[in-house]
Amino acid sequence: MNIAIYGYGNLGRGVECAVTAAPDMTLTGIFTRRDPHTVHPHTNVPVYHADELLAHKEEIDVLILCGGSATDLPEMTPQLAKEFNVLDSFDTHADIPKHFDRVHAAARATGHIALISAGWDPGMFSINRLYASAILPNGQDYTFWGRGVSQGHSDAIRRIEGVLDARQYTVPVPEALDAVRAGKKPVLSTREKHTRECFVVAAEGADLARIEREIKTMPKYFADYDTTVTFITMEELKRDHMGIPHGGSVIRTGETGWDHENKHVIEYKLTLDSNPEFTSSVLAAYARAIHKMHTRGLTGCYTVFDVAPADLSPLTAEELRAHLL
């Protein structure tokens, strides 16, 4: 299958690597809104300006969209679903139903297929929440994120006056995690589940007390969490905080038996050196899946809930039964 990439930031670079490693995929092009001459991919794949996309329509089986969820994907995905089979990693959970409806209408109208919100949360974590709740209907779900870099929260800190750069880590509270894993079914507030660690490079002469106060009181980002702020040098940040690790756990605790006497814990855990590269690998697998689904005549928009596990794999059904079942 022929795959193309739209957007070449951290996610696009990860998709280039994932598609190149796949035995059944060919990367036919990278499309960017920047000057193509300023984009230097790892492979010798051609780079085109986004305005040239329609001219290459016949060369593309699936177009992987690597834009941001805040402003790019809400417009980009439904627009491009009119012309291509597409998938994205849209991750604004509250807006997924509205995004799905718009993409579904666009793809269905022109006979294309789309898949939204592929990644690890939403994505792999979503699937595991579904599996666990179906298996243990009498139970409770918990999701913990981290320890890992939150790119959105880091960007929010960088927008504060006097901040040159920053990294913010989301960290599960160990006592909360232990209580859940022990099957104690705790009722946890936002503050009781996660803490925030901020490493900040401030401009010379900046008011450090004001910066710390603005971080800790920032609504929707830090105000509801126990937050620590550590001021470091640019050299320390580049030495110790340049990676983009992340991960977390989806845990469901439940009970079975006539008297609910038997306790069970299901946990799905991810430990990721690179958040964007792992997300890219998920996108590549789902690109394979929707290509298979489209060849069977399916159109419209889908999510990870609608995809059969076998469609994610390059192995045949016979090979799956022989080696993985």
Contents of the next structure:
There are 2 protein chains.
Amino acid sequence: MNIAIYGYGNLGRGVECAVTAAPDMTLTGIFTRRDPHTVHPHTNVPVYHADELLAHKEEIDVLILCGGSATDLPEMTPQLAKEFNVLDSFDTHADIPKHFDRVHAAARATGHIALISAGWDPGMFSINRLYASAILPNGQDYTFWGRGVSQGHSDAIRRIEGVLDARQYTVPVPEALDAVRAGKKPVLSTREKHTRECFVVAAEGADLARIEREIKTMPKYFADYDTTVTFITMEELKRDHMGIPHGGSVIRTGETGWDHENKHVIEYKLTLDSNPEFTSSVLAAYARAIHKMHTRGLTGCYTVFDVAPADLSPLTAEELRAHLL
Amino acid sequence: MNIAIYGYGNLGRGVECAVTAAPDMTLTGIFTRRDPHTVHPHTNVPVYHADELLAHKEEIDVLILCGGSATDLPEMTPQLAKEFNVLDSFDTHADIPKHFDRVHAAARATGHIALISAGWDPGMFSINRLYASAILPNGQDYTFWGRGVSQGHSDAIRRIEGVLDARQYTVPVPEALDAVRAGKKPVLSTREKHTRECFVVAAEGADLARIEREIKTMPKYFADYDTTVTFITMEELKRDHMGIPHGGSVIRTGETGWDHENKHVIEYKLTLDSNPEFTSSVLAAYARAIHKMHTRGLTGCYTVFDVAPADLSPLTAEELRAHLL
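Having looked at the form predicted on its own, could you now put up the form predicted in complex with a further copy of the same chain?
Time for the whole complex; same chain goes first.
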């Protein structure tokens, strides 16, 4: 199947790597809204301007959209679903129903297939919340994130006057994780679930006390959390904080038996060196799935909830039953 | 949807509890090959002899088969798939392809739907092996079982002369688990992955040294493992070993990036107080799924690989997208 990438940032670079590694996929093009000559892919795949997209329609079975959820994808995915089978990693949870409806209308009307919100949360974490709640209807769900870099929180710190650069790590509180895994069903406040660690490079002569205060009191981002601020040099940041690790756990604890006497714990845990490369790997697998589904005649918008696991694999149904079941 | 149970052992009792708790299911009957008067369900569901099954065909949307994999299910599932939508927990991994083919032929020819090998391994563990290998094609799979009671190994000990009763626990080796989780990709022998703990009640005057030797040298069951044998009294067994806990972890470690420089660990972990009640809970969720799939016109045999997660849930697609994605 022929895959193309729309948008070449961290996510697009990860998709290039994942698709190139897949035995059953060919990467036929990268499309960018920048000047194509300024984009340098790792492979020798051609780079085109986004305006040329329609001219390459015949070379694209699935177009993987690697834009951001804030402003790119809400417009991009429904628009492109009119011309292509598309896949995105839209991750603004509260806006998913609206996004779904718009993409569904566009794809259904034109006979295309689309899948939104692939990745790990939303994505693999969502699937695990669903499986666990279907199996243990009498239970409680917990999602912990980290230890990992939050791009949004790092950006928020960078916007403070006197900050040259910053990295923010989201860290689950070990005592909270332990209590959940032990089946104690704790009721946890935002502050009790995660802490936030900030590593900040300040401009020379900047008022460090003010920067720290502005971070710790920032509404929504930091005020509801126990936050630590550590000032470091640019050299230290470049040496120790250039990775983009992330991960976390989806845990459901539940009870079975007539008196709810038997406890069960289901945990799905990710430990990722590279958040964008893992997300890209999920996108590549779902590109395969929607291509298979479209070949079977399906159109309209889907999510990871609607995709049978077998469709993600390059193996045949017989091979899967013989070797993985 | 109307559900009936065929076979009323530990698994059938668990299904009775799970189906009774489901808001969208009604349990319409329990069928047994024993004298129905000797079977006492927890609820007031009617108990019928297996010979009466066909007379109740109209009351059954899905028949959940709670027989054993050794001798019951290989005959029972293809036979009953000719008359009912059926679901089993067939767990002899090597025989799954043959079992699938026989059930598929029977169900497809008569317009029924069937799903085999639901549970946790095969079942939820299989799904997680599939998802993880599709996302991280460059990686290694590990499955650890326990700490939990192995019924088959406990039975094997009970067949030794002089043994009154026994429980065998399968235990993962902590050092092996740690090495896998750390991404060290160890190559592990059978002995290095699990140990086996045996608690044995011997007859008065029995030759304990001989019993211990017979256990530890038993081919396939114990000879390839580091096995400990502890003799206990019947009172101790009844006090400390009446539960049927189990669980384990499916772990895939994999690499992404052009130089495979980024490591990722995906772990799915189950900690179960009651192995049969958890398996029953999985069966109830898949009964819902195949009923939905049959309503959409699907026939023939399926496995957990072929079922979209959404079909397991009583929630609508809209509710799932709004609350779990």
